[in-house]
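Taking the form predicted alone, here's one chain by itself in structure tokens.
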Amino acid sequence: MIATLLSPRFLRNALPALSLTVLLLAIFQLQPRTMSYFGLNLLLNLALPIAFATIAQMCIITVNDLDLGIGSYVGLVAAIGATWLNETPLLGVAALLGCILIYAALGALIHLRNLPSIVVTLGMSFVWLGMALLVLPTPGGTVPGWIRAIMTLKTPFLPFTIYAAVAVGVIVHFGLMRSAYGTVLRGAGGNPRSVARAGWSLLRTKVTMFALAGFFGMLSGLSLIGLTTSADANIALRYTLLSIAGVILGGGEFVGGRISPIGAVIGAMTLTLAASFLTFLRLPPDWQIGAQGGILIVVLAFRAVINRAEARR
């Protein structure tokens, strides 16, 4: 048995929950206070959209590509959210519609041209913004009265946004690493020839996962603004690098379709949970962002370890 716990397969799968629950005893001990359904629902209120945007980064990284628009594009989902879905929901529903099936045209766009994601993904951004200032030139916006109370539910024992965030990950492994198809997706990013060789077609398994990034995506914009209660063209720029941190914390890699759900939802909680952690500790905000790469850092160098010590069994 603690051979089993001390083996480098099991570090490797434990370590993002373990990064979690170090991080977490550290703020308690830090604010006892937190310790509580209010300082919990304080320390994770922005836990869900940041794990909707990784989730959306993980289905790019599984096909081995990077999305570096996805900030951008929340951004224009919480505009969208905020002035069309409130003001007109047919239109604003057809907005978020077609903000998927770009999603899904640039997935095919790539795949037929062999264009680089990075700068595909990188140049979208700048329209995704751009649009995002066109239906929301200034901040404001008024939040859908059912997305706010969505978002602001009472749940017993936890915060709603806990057991969102576990319901999300737990759902998509299902879909992702029990299903059939999910392993077919996988495929797609570890041995795309095997998976041609078997019939099955790479434009449409890159396709539906960039299909599935823009729904997660969406999900991301609509949970923030239900948070926010308004809405800016620039309120998620920063989710682009926080949605790659958490996929990589959480176990993911950049090739190979090496991914891990669970662990994308607790690498997006760590990131959330270490943003508040940096504050107690009194750092400046200008130093907080270099502190969660060096968090990010000491994680991914435990990681290395681990592997190095895992290749020589």
Given for the second form:
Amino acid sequence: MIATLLSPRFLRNALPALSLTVLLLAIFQLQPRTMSYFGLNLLLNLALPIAFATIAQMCIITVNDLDLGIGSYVGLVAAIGATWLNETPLLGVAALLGCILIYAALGALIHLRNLPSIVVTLGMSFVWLGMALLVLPTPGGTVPGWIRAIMTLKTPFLPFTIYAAVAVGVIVHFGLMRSAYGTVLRGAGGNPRSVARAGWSLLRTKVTMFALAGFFGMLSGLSLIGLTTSADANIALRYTLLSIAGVILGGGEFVGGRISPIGAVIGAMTLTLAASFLTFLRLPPDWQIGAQGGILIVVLAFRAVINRAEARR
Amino acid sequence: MSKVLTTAVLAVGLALPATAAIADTADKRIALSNNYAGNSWRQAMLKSWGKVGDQAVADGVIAAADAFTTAENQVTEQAAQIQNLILQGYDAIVINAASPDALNGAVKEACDAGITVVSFDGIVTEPCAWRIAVDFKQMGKDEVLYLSEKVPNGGALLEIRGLAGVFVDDEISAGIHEGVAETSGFEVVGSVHGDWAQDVSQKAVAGILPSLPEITAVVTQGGDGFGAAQAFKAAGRPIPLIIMGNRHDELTWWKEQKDASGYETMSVSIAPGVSTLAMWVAQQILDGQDIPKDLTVPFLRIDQDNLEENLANTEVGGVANVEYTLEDAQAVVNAAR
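Coords for the form predicted in complex with its partner chain, given the form predicted alone:
Below, the chain from earlier opens the complete complex, with every other chain and molecule after it.
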């Protein structure tokens, strides 16, 4: 029993959950008010859009690419959600589907022309931002009532955010980690050649994963405006780097194929809590970014130690 | 004996209203949620908040006045920060917002938790919050009204605008043109964008000067008066009346000209100390006062006679500042009633 608990494999999988628990306990200690339904809700509700963005980023990282445009994309979805989706729902839905199609097309373009995804998605980040500014030139707009209703749902025992985050993690976990096609999708990132030799279409896997990223990016934008009640084209620029950090913090790796959906959701939560933790500590703002980075480095250093222990055996 | 008694009664009577007003908010805690600290104006704003806040805490008027600045100027970060402040149990949150609309969700959460929210400078549109806004249009109009007193016959005006496409620039310019339409004799003969920076303004004015007739006055938006003066000097043209914007270099130049040749003008801008005004307004609301939801920031205007005093109080490279007192805040509130 103790041997299993101390095995590097178990430790590596448990590390994200462990760091989240430690952080949560520290916050409860610092600010007991957070230990309530109301407190947990305020503490975690903004983590849900980040969790969605992180899952979107994870889809891209799965196929060994990186998305530097997800933040601006979430901003565009927010802009569409607070304008067209509210005033003319049909146009809004069509625009959102169009966005997902563009994402899928990006996957195809990157695969067919063998382009570096960093360049393509960085370029697209400006396109997304420009489109968001066209849709919503000045901050404002109104979120559709049903999105607001979902995001402010009063669920029993625990806040809605926690149920939603668990659901997303579990669903994506079964889709990518347990299903047969999920294995192919991961394989396409980890070892594309053998997957192609086995007769699977790499184009199809890329398009699928990019379309999924577009879908989760859309959920991120819609859940975000459900919380803020109105949009701003620049609302989510930070999500690009946060989502990458969330994936890595949650146990994913840049090499492609090595991912953990539940870990990614936990990673997004950890990042959000880290910021709150630093606020509760009353750390001066000038030090906060650095301290946030410090927390990241500590967690990743633990993982490096565990990986080394695993390699030694 | 009776005289002593009367004096004592009087003293108690005088002291009572003051202590009564103070006692109600002595255990209240106010937080400042600020989205950006990267320029001299914001630094001065935070410094004023710290100074007046610490004094108010020391005097026992409020229990705490803590300032929180987000590390990056991002809406989502400030929304999270406001939610954290709610959890920390502050009684009032004073906000300089990153976005007028996108923080409304967090502001609503705060109001629902029974917290007083006062926004200033960067205001929020959520109806439950108080707003202390800047009337930039009036600021532009005031410049022309001052000119019409100073130069009753009118003349040619050169307008230096700010950063193109920014709401503040449009508002001030609209005010200037409204003032020109309402007074007689003035005409805007040229307009350049100075981006609120001395070097940009100097280049822009130098570029347009050869094509202009004699200029009576230059209307500005702040941060551009000194550059304009340098351009006129370099071109060898008579220096017109240039409205200043409370920057240290502008006031210094004005002082030099005033001492040398009796040069006359005025200077107007918003004092960074407006954060302290917002703090007192929050304190007044916590005290149970009935305060209108929309208030206007008074301008900090410097004239010929109080130039020296203001220049002495302005840091090198900074902006003229004024810290508000409780009485100043009450005057602003009464003006809005």
